Each structure stands twice: as C-alpha cells, then as structure tokens.
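This document opens with one chain alone, in structure tokens, the form predicted on its own.
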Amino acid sequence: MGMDYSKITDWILREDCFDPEKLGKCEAVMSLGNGYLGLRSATEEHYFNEARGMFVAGTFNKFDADEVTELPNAADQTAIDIFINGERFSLSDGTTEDYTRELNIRTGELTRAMIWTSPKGAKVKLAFYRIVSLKRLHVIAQRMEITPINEEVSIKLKSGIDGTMTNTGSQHFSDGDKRFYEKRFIQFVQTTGQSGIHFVNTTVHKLNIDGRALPADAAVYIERRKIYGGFDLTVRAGETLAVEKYSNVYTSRDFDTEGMNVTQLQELSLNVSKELEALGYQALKEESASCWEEEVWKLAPIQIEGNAMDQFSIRFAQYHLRMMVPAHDARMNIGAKGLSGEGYKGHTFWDTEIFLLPYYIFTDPKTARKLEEYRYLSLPGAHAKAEHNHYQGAMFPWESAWLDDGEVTPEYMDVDILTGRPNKVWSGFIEQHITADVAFGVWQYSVITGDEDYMEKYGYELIMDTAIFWASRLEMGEDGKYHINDVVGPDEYREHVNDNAFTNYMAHWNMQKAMEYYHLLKDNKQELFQSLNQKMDLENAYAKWEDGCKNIYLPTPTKENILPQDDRYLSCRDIDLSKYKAQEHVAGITRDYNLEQINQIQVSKQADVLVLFFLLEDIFAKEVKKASWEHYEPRTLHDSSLSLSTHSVLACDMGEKDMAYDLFRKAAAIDLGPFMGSSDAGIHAASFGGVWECVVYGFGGVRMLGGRLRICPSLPEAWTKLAYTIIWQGQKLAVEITKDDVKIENLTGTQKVEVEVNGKACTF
C-alpha cells in the first residue's frame, strides 16, 4: 500500500494500491468526522489487521480501577460483509484491478473503487462512498455499488451494528436493547460501564438495481453484542446494485439530548433514521459538502503559489483541524489524536493551548471560546489536583478528559530496555508547565479576539487562580531565591530537573499577568474585583505574586549567550547524535539508552527553550535567541510531533529560510509522509496546528506580541505567493504576500486596525 503523492491535487489524497498488512495509515489519515464523532476509515469488508473505530467526543469511561478514563470505541455501523456467488469479497483473495481510494478533503467524502475477480472467476466492479455529515452531527451515510461484469451473480449482504468493539481489548460497554423496527430499522443500545453513558445506534438500508427500488426487508440476526440484517439478491451482468446505509448515534451525554431517558433517545434515533432514508445519500453528501465550504474553505482560505504538495498540506491540516474540534460543546476539548484513533485515550494536553488554539482564535473565535470555556469548567479537577499535592489554587492536569475526571495520565507506559520494568510516566506528577500554558491560552484568546465578556466570566479568574498555584509552588533556596524543583519541562527526555527555563519563565509571566489584571480590575471593574477577591482572597494573593515575581530564579544566559534549559543540561555530556537526527522512526535513541542515561546527555526530545522564545520572544535579546538556537537545534531529535513546527517558525525568525522550509515539509509529513506505521494509533492533532503555525506564523510572519499584531513575512524560495486571512479583534484581514510586497485588506472594515508590518507601524 502506498500514497500516490505524484497524483495529489489541491483537494484529493489518493491510495493507489492496497496492502492488508498496512491498514492503519489510511484508516487514520483518511478518517472522517465533525467534532462530535470521528470515524476511522476502515473498509466495509473486514481484515485481520484492521482497527475499526468510532469515537464520540466527551464519552469517557474507565474500564477498571487500574486504568484511566478513555474515549470508548463505540459500536461499528460501517461494516458490510459481501458474498459473490458464495465467496466472501476480500482484496486478500482473488485479483484486483484499477484500485483507488480517495479522500476529498474539500467535501469530506471518502470513495473507493476497484474491479475484483473472485477466486472462482466472478468479475465485479465495486464502488464505495462514505461521509460523516458536517451538518448533522450524529450521522454517517454510505453508498455501495456492485456491477457484475461477465455473468449473473448471486449477492449476499450482511450489514448492521457490531457492538464487539474494544479499546485494545478493554470492553467499555454492557449489552443493551436490540430492536428491528418494520424489518428495516436496526437499533442497538449500549451503556458504558463506569460512566453510565447510554449510546443509541440506529441504521437502515435502502436498495435498488439500476434505480429500481427493491424491498429493504431483511432477514434479522441477533447475537451477543451484534444485530444485523441479511439480504439475498441476484444481479445480471451489466446491472448495478446500489445499497445505501444511513446510520446515527446519540448518547445521553450529548448537549442536545440533555434530560432524555433511553426510551426517548431510541425514539429520536429511529425518527432521524427515517429522515435520512427519505433524504438519500446524494442529498446528505451535498448538504455536508456545503458546510465544509462555508465553515472551512470560505472561512479561512489559504493559498500557496509554489509547490502543489505544500498547498495540499495546509488544506489537509485545516481538514483535520475542523473534524477534530468539538465546536458544538464547551464541556469537551481536543484529544491528542483528535477523534481518529485510540492513541492517548482521547485526552487533552498542552497541545491545545500552544499548538491548536491559535488556529481557532485567528479563524473561528467562537470555537476558540468553547475550547477556553472547557478549561474554566474543568477548574474543580485543577483545584483537586493542587490540594492533593499540598498546593493552592488551580493546578491543571497534564492529561485532561471529562470535566470532573481530574488527572488522567497513565502511571506506567513502555518498558525500560535495561531493567525490563515498566517506565513510570512522570508527566502527570511533575510536568507542571501545563498550568501556565492554560493561562497563556486565556491571554492569547482575550487579546486577539478582544472578548471582554469571556474575561469577565472566566478569564481573569483562570489567570489569577493559576497564579495562586505558582506562588504556592515556589521553593525558597539557600541563595535566597525561589526555585521550582523536580519538574519535567516541554523536553520530556529531561526528568526530575530543577529550574527548567520554560517552566520558571512561564510561571513568572503567569504571576506577573495576574498582578496586571489585579490592578485593571481594582481600578476599572470594582464589582468584579470584589467578587473575585471574596472568592480567592486576591489581596493576600497579590502580596505572594509580588514576592514571587521579585525573587523567582530565572535562568540567565551563559557568557556564550546560551539560555540554560535547566540546572544541569549544559553540564551533561555531548554525544554524536547524527544517527538519531537522521532516523526515519522517532525515539530511536531509546533503543540504545534508557531514560536515566538519556537524562545525562545533551539531547532534547523536542523544543524546550526554543518554544519559550516562540511564546515570549520579546523578553529575550536577539543574541541570546541566536546563540541558544545554534546550541539546541542540533541537539533536538524532534521525537515529538510538536517540535518540528516550533523549530520551523523559529528558523524563519533566525533568517534560516531553507531550514525553515525543510522543517515545515517534515512537519507536514508526520502523517502525510511515506512511513506507513506513523499514524496507526491516530493522526497527530497538534502537528496540524503546527503546520498552520509554520505557514501563518513562520512564513506569513504573524505574531501577537505584548498585545500588538505584527506581520513580518519570510516567504520560502519555493513559493511565489502566500495569501491567508486572520481575524484580529473582530476585524477579518486578508493578507497577500509576494517576494516584493505585502498587501493587507480589512474585509470587515468596521474599526481601525493597527499592525506592525516589517517593522513599520501601519493603521488602516
């Protein structure tokens, strides 16, 4: 199996051959979704190595006491077993000609076609079509066409709902009510074991031959965790059997079904099935495609004149950025694999604030606000974590799931190559910069959108609550300075370090910002100030912030102008990293060294000091950024999908255009690249936000610094033009960049906009 990159157009991703041993790549990168549900693009027919998956946002469940909550793999409604003259249709058997599978990212439709000759010689043409509706969040629609070529054939179909799905063996559901209405509508109810969420799945089929409708009455089969219908037909050579299948899923956790009992959910799901059957596949496809056009391609168009693959890469990123985000519900956030696989259990990380949120802030502020409201709604879990660790304020979990789940980072993962023992995952205990990252996300959102309503209801409190945590986290050292000891910074190859530069500077920034907002509220919003003061004792907190900001240890550059990543990074030994820098697979160094040994080497998993420069670039001197870049970039292996994009943006700032472009291409290839195992557990959600940052922040030169908008482009040699739109404080700006010019137009035009363009202040 392989991706046919030579045939990529602006909108189509194509698979040109099929390998049943390598299914995960296309299942993930060609996945479909709408933010409510995500569907891996497993084929209709079954294969041994497949990983079928449908995930509904926010439906977290805990399999048993020894596991953390995860998004359960819900019942599969897409499988169709096909038998031609008694032989099971499988691309592993017989012979296949003219095979293609295509994802049209413009319309969100997946198609597949081939000519298949069975082992006994029956030759048929097959075509498959599938969407997850962007208009109707609960809906999956499919169409299948079978045309016998050389002889009349008997066709047997078995299709319905399969509730035997697991999360790598963990079964999250109990078997519930199974119904077969009017011999056509198949319904299956399941309930999650720990969280008690009801899932109601309903599917219906519609059949015709050359447009002549056939009775859709089916033979019914009910088994444990399965219900499906059977259809037996005879189709003459040259005739086309078309089967359309319309499925939907509703849960008792859905925002739009709140208060419904199971019976009411069943009735709703059944009625929706009848609506879908009446509409048909073509109408469902067209209305969904119209939503894609309005909600993505007209909303945030990006045009690259240059390499065709680059244009596709940014649009592919936008496709996944839309289908992964639960724009419908602020009670949930984006998982590290979106809704495309079981990886990271559907949990939310700092990825949202630092790598994903900017895209939504600059293109879809309403969705960005929901992502930010999620952090406020999950404050009880942050308070509980702080209290558990004997701190104050809001200490956000490293991995977040449902609002009241709290910390959901697994305690152990993988195996130490030397001892054979499980590696403890320290992130949930000591990777604490997430709390400052959440505060930074609040600030980014508020400044870029100007959404004062959000700040008054949620934002000021979040920034102050997180600052209270940092003040309680500081430890007085013998030098009379406050330190933050025993942490993991963004570079997760460095465990149990003290004074990680990113953590300390971001904690300082968080407390400083809280002090700034303290004065703003006290001087201008007395009623809100009094309310928050009563809630958080701000006057006492302010004294601690002031003391903390004045006395926190902030790592300073060496005489060579290198900012130390932590208290001992620069004293660790250097080794030849060329083998690992050139590796095709990530984490190659962990096959030669265990984590304790890696901790003694000057090597970074991902950007650390450099992501600090990316966020707070205006507080560091140019010579410090340059010297630190030259030191850390060669020592960074990019073993995290978050890293390449940060380095690409920074390379633009450093004037390293060729390197910036090379890093961008590598970031875009994390999921799109030729390595067939890279996406088996799901796509890399944050890397898609990173690709957008490469294009708009890096080459497009956009940056929000100190509350001001700056555009300082750095177009790569491979491009002749870059055009994009951003929304700045309610005004939509169209930016067009060529080698010689920058044009900016205010498409909204209701207020003046101040922008620094290539160092020059402009107002328009």
Contents of the next structure:
There are 2 protein chains.
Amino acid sequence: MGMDYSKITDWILREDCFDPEKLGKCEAVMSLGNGYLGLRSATEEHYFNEARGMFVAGTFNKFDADEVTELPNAADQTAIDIFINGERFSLSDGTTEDYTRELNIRTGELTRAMIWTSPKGAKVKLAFYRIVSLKRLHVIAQRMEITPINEEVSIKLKSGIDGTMTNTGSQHFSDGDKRFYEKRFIQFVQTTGQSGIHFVNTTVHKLNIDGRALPADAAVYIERRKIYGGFDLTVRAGETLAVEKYSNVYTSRDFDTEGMNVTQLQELSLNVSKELEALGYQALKEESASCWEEEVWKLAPIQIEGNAMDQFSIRFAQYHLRMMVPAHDARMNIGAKGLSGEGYKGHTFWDTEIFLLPYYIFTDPKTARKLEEYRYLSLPGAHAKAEHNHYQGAMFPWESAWLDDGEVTPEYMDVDILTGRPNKVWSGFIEQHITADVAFGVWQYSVITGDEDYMEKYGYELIMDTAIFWASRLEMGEDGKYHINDVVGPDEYREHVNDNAFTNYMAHWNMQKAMEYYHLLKDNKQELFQSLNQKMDLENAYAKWEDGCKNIYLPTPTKENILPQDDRYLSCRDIDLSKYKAQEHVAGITRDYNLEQINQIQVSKQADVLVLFFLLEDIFAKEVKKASWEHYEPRTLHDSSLSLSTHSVLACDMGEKDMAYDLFRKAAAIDLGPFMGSSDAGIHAASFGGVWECVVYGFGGVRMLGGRLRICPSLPEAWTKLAYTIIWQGQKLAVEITKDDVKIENLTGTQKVEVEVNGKACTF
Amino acid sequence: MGMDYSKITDWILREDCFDPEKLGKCEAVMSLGNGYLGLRSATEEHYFNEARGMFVAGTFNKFDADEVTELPNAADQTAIDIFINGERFSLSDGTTEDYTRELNIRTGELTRAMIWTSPKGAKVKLAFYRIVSLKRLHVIAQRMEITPINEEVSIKLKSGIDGTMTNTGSQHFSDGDKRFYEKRFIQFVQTTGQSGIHFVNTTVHKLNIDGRALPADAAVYIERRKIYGGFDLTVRAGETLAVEKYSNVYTSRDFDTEGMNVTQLQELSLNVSKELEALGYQALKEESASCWEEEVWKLAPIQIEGNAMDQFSIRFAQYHLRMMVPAHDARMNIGAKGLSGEGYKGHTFWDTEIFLLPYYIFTDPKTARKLEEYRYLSLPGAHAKAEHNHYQGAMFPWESAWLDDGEVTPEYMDVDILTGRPNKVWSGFIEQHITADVAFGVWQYSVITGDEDYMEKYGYELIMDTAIFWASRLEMGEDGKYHINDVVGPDEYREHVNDNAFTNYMAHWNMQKAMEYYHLLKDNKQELFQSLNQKMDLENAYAKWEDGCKNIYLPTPTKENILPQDDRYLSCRDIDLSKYKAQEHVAGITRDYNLEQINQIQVSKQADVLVLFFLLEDIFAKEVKKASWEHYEPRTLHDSSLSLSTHSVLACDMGEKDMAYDLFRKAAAIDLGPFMGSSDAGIHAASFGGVWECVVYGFGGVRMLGGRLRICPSLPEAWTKLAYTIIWQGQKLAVEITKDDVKIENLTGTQKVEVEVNGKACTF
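Mind pulling up the form predicted in complex with a further copy of the same chain next to the form predicted on its own we just looked at?
Below is the whole assembly, all chains and molecules, this chain first.
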C-alpha cells in the first residue's frame, strides 16, 4: 500500500492509501513545477507532519551570518481549511473510501479524490485538481469539488496566503503589505531579509454550485504573516460545490520583470489574477498540458518496449528534469533537490555537469547552454574562493547559490556518534574536483553541440581560468612530483586524502585541455586570444600548465591492475560490509562508525575511480577498468544517489548486463520506488539525470569520446526495443534499437553526422 | 463538554474532552510558569493546530527593522513523539476513554490521563505529569507513564529539543551549538538575532519499567534546529514504562548568571541537568508545591464562602498573577498575556499600574516595588519617546518591552473591512494617558506601602519627570485654555479626540502631584531636591506645572450631569447596539463598521470616564457618577478585557449589587469560562488583576483615597463570607466580612493602622 504503479501505462503515478506519517514522499515525487517555481504537493488540508513548500528559482537568501544562502520557502497559497458541518476535513479523522491521488506526468496535473465520512457522519465526495502552469511561469491553479452524498451540509472554507512558512524554522522573509482588493483578490508581499528580494503573491477564488456562480467576496482576515478569506456555504445532497483558486507569484529577481518596483509588481500580480480568473481552471490546465506535449514529450521522446515500468521510469525522469531546470534564466542552475524541497538548500553541485548536463545537451541544447552560462556568470564567486584560499584563477564552490555568493556549503551536518557533536562537512573546503568537473561540462557541451559562440563568449575562458586554478593548486613533493594533497574525492567517505585519482586525473585533463585551446586560439582566433591573454596572462599560465601536466603525479594501477583511489585506500582494513550492502536506508554505516573510523576502512560512499573511467573512458586500459571494478564495486555502498547510475553504465561497459539492469532499476527507484522516506527533503535531481544516462549512455550506448559520437548499444534482456532522439551538433538523430538492429535517422538532415556504431564508422 | 468545573473545590481545573480544534484554551489557561519562564500547556504529542510556546521574561528581540521587539518563542523541550506498535499516539486517531486533563492550581502541577486504543487496536493507559518549578526558576520537569493493557507493545519515543519554534513565522533565533553529553544529556544553544541573548537548553531522560531503571542513552539525532534522542522499548501487558524528562533553560539575560559567557552557561545548564536527574520528578514537584503554598496561598489567602466557583475564580486569578510576574528581576514587567502566549508580544501596558499593581501592592509589596522600579529603569525609553515627539520629560511608551526599546506598539493590526487594508494602530502615537497612569502607580505604591526609600530613589523623580512631559504636551487654545488634542483615551473606539476627560484629568492630577512633592522635597529633603533640581530644572518646571494646572481645560458635566468623554462623543449618533451587547465574541462591531465609522457612533470599547471615577474617586460628585454611569454603561461593549472589572467595582459603588456580581462573574469567565477561543494567544493578565479588584476593591470595599485606607464592603447576595488580607504600610491586616459584620485584625501589629470602615474611623 502506498505507491501504486497500476496506471503507469497511462503516464500516471498513483497513491492508493494516504498515510499522514508518510507525507514527504508524494509531496516531493509528485511535486509540480516549471523551472521557475517548484511546488511540493502538500494537500489542501493541513497535517502535522506536512512539509509544505514553494520555491522560486534563484531567490537565494541568507537567514543570518552563520547560515549559508538557501532557497527560501515562500508563502503558501495552496492550503484550504475545509469544515463540513463544523468538522475539519482531515483524512486522519473519520473514514475515507475510494482514495486516490494521481500525478499525470504527461499533462503535469495532480488530482486527488475520495469519499469522506466525518466522525459525526457527514458524507461527502471530494475531488482536487492542481497544476503549476508550464506556459505561465508564475501561476498555480487549483480546483476543488465537494458533493454531499446523503444530506445537505454546511461548508466553511478558510483560504488565502500563509506567510508563516520557514525553512525548518529559519524565516527568510520580512512580513509585508497585505490587502484585499474588491473583497476577493488577496495580495501579500514579503521581502527576503538579506538579499532584499520582494515576493508578491495574489490569489483569488471562484465558486459555483452545480455551475451557478456564487459571489467570491469573503469575510476578510489579516493576521500576522497571514491573509485569508472565509466562505460559509450550504450545499444540498447531490449538488457539487466547485471552488477554483488561482494564485501567482512575482519576485523582484524575475528575468521578466526587471526594473519594476514593488508597487508595479503588485499591479502586475493583481492584473494577472484578473486574467486567470477570467480563464478558469480548465483552460489553464489545457494550455499547460500543451506545453508539456511540445516542450518535453515531442522534443525528446524515449520509447522502451518490453517493460512498462522502465518506460514510465524514463518519462518520470524527464518530467522531473523539465520541472527542475530554470530554462528561462541563465543566472540560475539546478538544485540538488530541484525545486521540490528544502534539502541541500537549492544549491548546485557537480551533479549538474556530471549527471544532468548530458540530458540537456543531447535533447535541449538551449537549456544546456543556460546551465553552462551560469558557471560563467558565477565566476566572481569562483575567483573569490580562489583568492580566499590563496590560489589563482577560478576555484568553483562545491555548492553554488547566487552568482556572487561563492562557497555556500554548510559547515556542519548530522551528528558524530562518538563525540555527540555535529559532523564537520569538509566538502566546501577540500572537495575540489568540482572545478575540473565544470571545465569538463563546458567541453562536453561545446563538442556535442558545436556551439562555438558559447565557447568564444564563455567557454575558452572558463577552461583556462579553471586550469589556472589547478596549476596554482599543485604541491611539489619530495619526489619531485606535483601532488594534490588533503582533498575529498567524489567518495565522501574518505576525507583528507592525498592524490585522489579522480581529482589528479581531472586536474591533469583540465590543464591539458587549456593548453590545447591555447594553441587553437593563438593559431585561429587571434583577437580572442589577445583579449583572454590580457585578462589571464596566458603566456605565463601556459608555462605553468605545461610544467603541471608534465610533473603531476598520476596514480598508476597496482600490479593487480587496480587503480588506487588515493594514496591510502588500498592499505586500509576490510570489514564485513554485507549488512550495509543489504541496507534499506542509506548511510547505515555512519550509525555504527564515525567518519574518522570510516576513513580507516576500505569502503566507499560512491564509485570514485569508476566515475573517472566513465568520464575519461579512453585513457584507461580495459584490464585496469575490469580489475578496479571488481575491487571497488563490492566496497561501494551507494550511499550517494549518484552512485548507482554510474555503476549501471560501467556495468554495461563491463558486459555485466544483468547487473547493469539491476542497478538501473535501483537508480530509477530512488524516488519513484515504494520506499516512503528518502524523498522527504526533495527528489534526487542527479539521479533522474542518472536514469537517463543509464538508458541512453548505458543501454543506448551513446558516448562522446574525444570529440566523436559513438553508439554501442546493449539492450537489457527485458527490453525488445529502445528508441530515443539525440541532438549532435545541431542534427537531431532518431535512434531505434532492437535486439539485433540499430536504426539511426537524421531528422534534421541539414548536415551529415559521423557516428561510430558498434565499432563501425557510419554517416547519417 | 470541554472545561469541567466539578473539581474546583479541590483547586482543580479540569478538561474532560479533548478537541484538537480547541487547543489554545488549555494551552493558555492551564499554562505553567514562575515569572521567569512561562510554558504553554501544549501536549507531549503534536497536533496541527497546536501553539507550543515557552517564553522567558525580558528576553526581547526584534525580528527585523519593520517589526517591534517581542518575547521570542524559545525552543520546545516538552514534546515527545510516541509510537505504539509503530502507530503515532494522537488523540485525533484511534479511540480515547477516561480522558482527563487537570491543572492543580494549588501545587502548580498539570496532569493528563487516558486510555487510548490505537487505530490498529493496541490498547494502552497513559498518564502525563508536568511542572514548571517555582523553586528553581529555570526548570521544567515531566513524567509520563505508559501501561499496555492487553498485550505487549513496542514503544518508540522521539524526544529532545526543538528549535524550529517561531512567533507566528518570525524566527528570533540563530541556530547554535548542539550536542550530546554521555549520549543522554541533550544540549542546544540558540542566540537571538538582534538582542544577542544566548539561550542554553539542556534536557535529559530517565526511564524505568515497573521501577527497573533502563539505560537512558538513546539513538542520537542532530538536525537543523533540532536535537533529539530515539528510544526503542518493549513493554509487557500490565507493566508500566515511566519516562521522566528534566529540562532547563538559562539565558545570558538572566539576573542570576550575569557575566557568564555562553560556555559557562552551557556548563551550568549541564550540571543542573545532572542535579535534576538525581532528584527525580517527585522531589522536584514537592519542593515546587511547597513554594506555591508559602509564596501564594499562605501569603495572601482569600476565602469566599457561598459560591465555590467564585472561590476558585479568585484563586485561579492568584495562580496566574504569581506565574506572570517576573518577581525576580526589576528589569522586567508583566506582559498583557503574562508569559502564556505570543499575544501582545510580551509587552507591558497601562494594565500593570491600573489593573495589576493593586494586587501586588496589597499582598506582596516587594514584587510591587520591582514593577515600579521597572518604570524607573525604562526612563531612557520614555525620554527618547518624548524627544522624538518634540516634548520634554518622560513620555512613557504605550507598549513597553526592554528598558531602552522605547515605544514598541506595532503600527498595524487586523483589517479595515472597507478598504481591505490593515488598520493603523494609533495607540503608540497618541494613547498618551499611560504617562499619567505610571505616575499614578508610583503614588499608589508609595502611599499604600509607605516605601519612602523607593520614593527617594525613584518615585519623586518619576512623578516630576512625567509632569514635565504633561506641561510640555499642553496646547493653548483660542479660548485661553490648555487642551490636549488628538489623543486616544482608554476607549480605543475613539481615535483622534480632543480633551478626553480621562487624559486631561489625569494630566492635571499628575502635575498637581508633582507640585505637591516639589514643596515636600524643598521643605524636608533639601539634598534630594537639589539633586533632582539639577537633573530636571525644577524651578522652571514648577512654573509650568502651576500654569498648566491653572489653565488646563477640564471637561465639566453637562446639565444632565454627564461628564463628556471627549469634545465630540455626546454629539455622535446613537445606533442600536443590542446585537453587540449580546455578542458571544468581542469586537463584533468591527466586522460591521470600520474604525472611522465607529468614531461617529456613541459606542465605547471600554468604560473610559468610569475608569477615571474609579481612580480619582473623590473629586466627582455622586450625581455626576450616577448620570455618567447611566449614560455610558449601555454604550459600552466591553470589547476590552479591562472593562468588565472596572464596571463591576463601579457598580458596587453605585449600589448596583446584582450588576456588580454579574460583571464580576463575566470578568472571571474571560479565561476561566467555557468559551474555547478567546484565550488562544494567551490569558488576559489584567483581567486577573481585575478579578482581584472586583473581590477586594468592589465587594471587599478596600480603597486608598487621598492617602487613607477605606474599607466599605458590600457582599454579593450569593456570598456568606469574604476574608482576605491586605498589607497597609507594612502592617498585614486580616479582613473578614460577613453579611452584617466586618472584622479586621492587624496580623503584624508593630504599628497601628487607621482605617475608615463603613464611614467610621477605626484603628487596628
């Protein structure tokens, strides 16, 4: 009971049993959004355990000097207190029949229906409908229907805007202007404390009984941080009361309202309310559903035949991948939980480049470019971080928020079970591979899209600026080699390690790529070269890159062909990990050992060197990959949601098809699966990118290697067909894979595309 | 169902039916406290509608520049999440039998008991016990017992400290240090944002099953703003699991920890936890109950014979009057809701002097002195307010918080039903009578206690400094008279009035009293006179007082003997007020008319000129009082909780015994009565003082008039006896009133006391 997958062939994720102790699951995985705003699917009625949440991309604020900037939880406009004959409607009380909650990922509509009998016996049928418009980025629309079944009931509603929302107690907003217009338009202004961003919300109700319109002016209430109307109605048995509620939010950070003052935003928000009121729920829903069809399902169709759940899983990933991405504004990026919860504070990690970017590059290059422009626009923060740490160039923050926030990783998290104190989080200080990951993303984007405009404006500079950081980061050792000491690699169970293979190889790659581009610009783009040279003193930088590349210590495989993850890993002790490999909840090991102890064990949170193999596939020998896989895989707990998909893709490469498929299904189940607790703080954004990577990179066999497109598919046993589209340098290719065939069609057809298909060079 | 008064003869207020929609009532009226901290009686288990709250006196903080300082809602230490066989214990679910919640006002203990059957059928008996120690100001102690009835159950508890509490969304604290000591002492540090006050909380659990101690070290959790332990237990049928939880709070504002840094506070708090753990609940409860006996019930016993509810009512008032008063620290005063809720932000109003001070002066002069020292210590704020408004001397804030905060009245509240905008609150700008009320309180205190030390250190200066304000406040009119224009009197339904009788007469009284003291000091206390003269230029001030007193316009009665409340009231229109006179909820008129319209109607929120008669009883003719009473009483809606008791006392004076008794019972019912909504934001502090005034001033006939004690009782029909004690200039008098006799005994007996008893001069 809980999640029900019986309607997935209709694109519908269903919940068939409501549990007030497990609200977080559907709030997050059924959340609605459009990249501008994300709305957790908390119910209209309140429950103690609820975590209501609405987040507007990029509106970062810092609660106080000791906290880091985060996406504030904005005022709630979705709650409606419902009283039937004076009794509060709540599924915790009374009895509920025929309950269902459904998210239609094709249309982006959330619906809920049930028959509810109150503790005192009033029986009503209720239905709820809700969208966040993909067409109108600022708009939420709701519809509610209540039908008394046996006898007339009195219905009392309290509904408006609630600004008491916090991020687990941290209040980001100053209480602001509140007012009613024409007794029915309810408007509320809030302003973030540190970043000074105004939020203007306006909501309005439309009521009818069996189609007969009722006046929507309400008893009016203004309280601290709250403004709402009260409606008192009587509805006869068999009649249906329909209430529609149209809400919008505008902020002074919005790309489309630049330069407006708060009064202008208020006017705009009010006028939009009037427009929405005139349109009504049905029209708003339909126009938004059309956008989903055009912008997602027609844009990047993926077809899996053979297993309906797998088909739904990839579409579910695409649903969330669209919702989470601020495609409208390059000043923003994707948060680790998208816009679906407070978790990770809305911050952007390496997840963007390594796990998410490939999807957008191959399906929606315009959006991908926005994500990569963000890294350029946030260079001020990266420079500040480098300078603060006495390095040069661009040192990207492990966690990124607003453009000039710089490093925003919180310093403490969870509890050390031995000392009883919070754990220090070292990532913000020493998880430095992010800088190479950013450069890698730039390179990936530019090669796959062929977007030379991006490279000229942003890309070359980013790759060189990050390479300058790496050159300054190298430490000369007694062995005459450069080392990168005291870092955290992708495997965060190992802190303060030296010569993490992932970090060293990626730093090397980054400097090498900068040298390559140095020559390219010097030879072919003199003007750009001069301008970048002025900015970054490229001659001098080049000398350092050359020296760095030549003398950096790159870990070499052991005689057993295992690439050492760092200089200590392979000498640590082994313990029996079976308990944790079989765990239902992640991070079980941290409840038995503190991090210092974990550091002494051969255990990984996620596949560290395996990610390296995945990114720099062509520089490691097959036997090294194989031996390393066999060593690290059993020691990896997948306590990061990023780990499973990498393993799945690698397993494909290793020819371990069953394991690849098994890991894919586990990766797909991270949010979609039946486990009811792990999505509470929000969905796992990167894991949706990872699901796409499993399907298109893993089974679909797509890879960009050294600037060339390769397709080398390997369908899972369960599948009879896999079809997807990818865009390669402006040409959209339709790929159709069956058990024994690969068909590729160039849908754009304005240029020929060379592809290596199953080892053979082809042209389409 | 709801409040149950069947055990009031045992000093017990009882709730016999739990309604999760009506939580505020018992949270507030059954709240616990000791003047240092106030704890709302929210239940151990959570409900959506709960308003948990713990307030520490004097710890004011300002959330942001647009808000005023308020008492922050501190971290919660009382919640315990209870899961029985995996089902959350909640009275909203399953079935509950034998429910009772009881506040024993004699001992200050709150208890709760019930038999609960979970939705899936697990049946347990639960009992909860809780005190806030009157002996140890920083301490809360809880005990909980769970007994499975039919079969063994698993019990899971989550309990610790929750710092996500806000004041309706405003978060006053920065998240701070969190840690476990010895896996069981749970400590949490928070710091207020603007005022920088550290709060250190430590809590610890002690568990046993049928007396067999269990280890109290728990699974440990540290989250954002939360730290808690998890306990997993199995309890057999018939066995009782007992969990005791001892919590304390220390702040850097405390009088008893001055100079300690936060580390020292943490050590102290931890050590106190260890002490509490050793003592246990029973011992902590008993020592606290002894304090209640000594400090309240033996100190100021009041006996009413003839009606048990009335007897309970006055004791209930005394219970709250002790809990709300920061008797330990003169830098703090009484909030309008005591320490029992967010309402009125913990601010001090004229309520202290006019409605509360008499109780303390007559029963506990040391505490009364503290309250009056507060006014002296907060002179910096009063001077600042005068200066800001271009007046001189001490202009006291309408609402007071910390000593130098000055005026802290919020500028907006509720909604204007016509414009849809929040109402402007004018009190902070123009409700100026507070300054005379403060002076009046000083005078009352000094005359009744004879505390010349207070007068020399603080009192004379306060009365002169306030008089200087009034002299500067007077406005010369075209009629050659001084007027006080554009004010709000005690009747807040009339804004921007001129020559409010209460204000003008009290200003006059204030200046006159200053002149009187001027002579007294000049003649008898030369040194003090010189020092005050230097501070305030008394010669110059005296001239202004003399001019002011001579030329101030004092409203005179009409030919019908009605004293005009202001220069417009009597010419306003009359409307039919019967609907509002009969209202169940206060302020019904504001839902039909906006304040501008109410200003044009002869209607009063509270008895304005009647309060004047009450304070300056001896300067108005009996027929003026009578005629005014008959004019204003029918037009007064008692939409202020201060109004009923004044009316009751006045009705006694008017000889309207039945009405006096009726009004007394209504006043007593404000919080104690069965209405379940009106105490949500906290109890009505002044109304408890008013209840005492009804009993001792009204029926008991006590009054200080022109410096002399008068006792002129008039027992209600229902009562056969009333006995109380009062302290007059250091002599404690026991007064016993029966239908036809008044007995007075001087219990102290070190000095003779002159009393006018029923018109006759007597000595005791």
